[in-house]
Amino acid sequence: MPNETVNSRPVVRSGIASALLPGLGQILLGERYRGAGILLGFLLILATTLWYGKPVWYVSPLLIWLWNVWDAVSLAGGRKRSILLPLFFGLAAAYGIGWQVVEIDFSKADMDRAMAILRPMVRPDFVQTRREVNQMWVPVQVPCSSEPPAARREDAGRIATVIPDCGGVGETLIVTVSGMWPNAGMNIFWQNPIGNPLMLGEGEITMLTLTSDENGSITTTIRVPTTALVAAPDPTLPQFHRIYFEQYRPTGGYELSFIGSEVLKGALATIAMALLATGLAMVFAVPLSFLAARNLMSGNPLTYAVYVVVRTLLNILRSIESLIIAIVFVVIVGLGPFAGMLALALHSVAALGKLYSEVIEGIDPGPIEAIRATGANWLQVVRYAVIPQIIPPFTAFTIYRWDINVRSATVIGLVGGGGIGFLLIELIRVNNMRGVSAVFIAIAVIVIALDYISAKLRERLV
């Protein structure tokens, strides 16, 4: 009897321990980063439900807190609880209180307009049939400038002219062109400065098609697009845009569509963005490299100093997202896959810095121990030491790092940093659904067949 009462004062005691606050008997029982995990868990958990104020999530408080009093007491008699029931009951209490504050609510779904965008996806626009084009354009300076260039042009017996030669936003202009086919429809657009189609129909949502009359001339008015000045450098500089018309003929059999053309060129921009990128972050990547890795850099004072510096600076570089630093570039640069390219390149510097430099420090010790022991200089020990086990990793992480940029360049895309990301973003603009799914097919094919042969070089080369 005296026995028993002796063995039951610890179940008693870390009972008490962990009821007053949860993991203190876990502590006592020298189980103390159990208890500092159970405490910092419950006070997590305890912390959210208190935040979120919905009372019903107050019970997984409660059961971790239950259940902590429980394995206190189990512990105390030897015998250790899974913590596989706390770890339950918080995930729960997050899963739900992240569930509302989502606010899930399918009922909102609207299914009819979400038929209308889907069902025009299945026809994704690459082909057409084959077709004669004649095509006319005239430049028009928007905004205007003091002394406005006329917007005219004459091509092979064709005129078209626009009424007044410049304009701002929303303005409305008068459009006239003759020397087109006769008695046919004919496509009116407007083209930004980069190249880049806006529409003029309808809410600037649809394309405006007229009929020429028998002379083969149309007289219209238009109005400047909304978006025409978006994303530009600087909104009050004068630029040319220009207003194209467009006839077609059908010739028989299958082409490009124009939108077919343009995801091609907007994928092999892509690719191009991340090549160079890639190419131009792994001239400047290695030399840092060298320089952030710590076996290298620890000799002596003066060393170290370099190393946690561009140590520093390669993590900060890499806690900014490429979209973020591609904002940045489009405004100094201006638009295009160039402001992309400088997007990707300096963060890849920052990115491939970083997995240089741990490839650095993860070598064999032994070769550059042997070299200094000859009492070789630092370039001599890198050169002789270092190199020759560091070129297939570098290797195989460029190649992997392109591969990241071709994926991150359809990104860079949707904040004017051009490629097929842009040209994704002016497509569900103007709501051209069918061109929309023919970007995403292009972008699917595009990161699976490089994902494929990186795979298959970097197996080769490591």
Partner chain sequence: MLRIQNLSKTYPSGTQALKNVSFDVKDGEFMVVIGLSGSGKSTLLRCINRLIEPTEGKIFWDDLDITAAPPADLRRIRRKIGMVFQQFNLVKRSTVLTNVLSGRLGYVNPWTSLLGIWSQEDRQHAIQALERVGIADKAGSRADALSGGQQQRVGIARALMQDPKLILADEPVASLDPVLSHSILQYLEQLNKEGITVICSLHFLDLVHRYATRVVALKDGVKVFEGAAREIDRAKFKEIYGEEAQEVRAASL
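Only the largest set of C-alpha atoms that superpose within 1.5 Å between the two forms is called the rigid core. Residue numbers count along the first chain shown, from 1. Nothing here was measured: the structure is a model prediction, and the numbers come from that model. First, how it differs from the form predicted in complex with the partner chain.
- Once you line up the core between these two forms, the Cα of residue 61 ends up 2 Å or more from where it was.
- Core-aligned CA deviation for residue 31 between these two forms: 2 Å or greater.
- Fitting the two forms on the rigid core leaves the C-alpha of residue 20 displaced by at least 2 angstroms between these two forms.
Taking the form predicted alone as the starting point, write out the structure of the form predicted in complex with the partner chain.
Shown next is a single chain and nothing more.
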């Protein structure tokens, strides 16, 4: 077997080379890319495991190193080993370390907390039963002046009185109201002179709710709220506060709740924001796209320089997420949809500019040649050969961008950019999960509907 003795030398040589430096043996055997790949992969995994510092993962680069020696030896013998094995070692280490870095811990999940959020979300606050209100109030002076007027008020057959006619903070008052709906619940609350309601129930944090008798009357004692004079500029100055009596009863049917109407307003603001942003972006993107089209601008060094500058600017601008641009605009123009609109517009200029310029780069020069050959002037060539080719894709891309902008607009609200996202973050802050649920549903409906509409419109244009 003379052949084997001849071949054993490169086998040993490449094995030793790869043992010294992973991939070197492969490189010496002419497999340059394989060798470089092995070296890079080995170094990457080695660096990662060393950085992470948990010795158990050192086994991964070790196994890759062993495989690499084996591969170099096999390669010298004319056989290539599958790279699936080292790939597996590397990925095992990467995912294992990843798992620990991400701090995955399912025991942290708390079902009770989850249910506390999810239970109200099952009932989105969008509509409520239609009801009518029976409201009555009576003025009362706090603190007492020397001659307080009678704390009594009559209105549409209803009479409310307070004894005594005035009181100081914390003093007890006897309140009587008659002529209200009989045998029905009644909310009683305080309102200070600037219109803020103050609770009269347990600890002044719950609503005082009582039931009227068969004549529609109630008599109860209340205390003047301790916070009644907090907003008063001069606590010694007597001012008129009000005690409110409110009854509700269903009248059948449903109506939009307060949150529901806010959700609708937010949804409208979001769609409008996206629409204006897209429109504004289009106005700037169309001229820019011509400057960013290689086929139009590569004629001479000057125009080519303009092309490079515009392209670079668009690329930089496009790489900045609109959410981040929104944060900047919130600082500049303040909270609200205007900031969100500007952020979306700026990002869209870059995105549309790029898409438009690619359309221009892709137009068929044939029709241009043909229209020129008919004796048409430059404007006619643009009108009959260029515009018909670019208008449909421009429109399709613009609609697509509007679709994307509506999605972004919902998120941009979260950083103060207005629209439905702003409502969402406000509702999350006050833990109104029924409202949050209504917002989620509204966002889903908007996104699905626009996705469908934009797809249908674009289908007709292509």
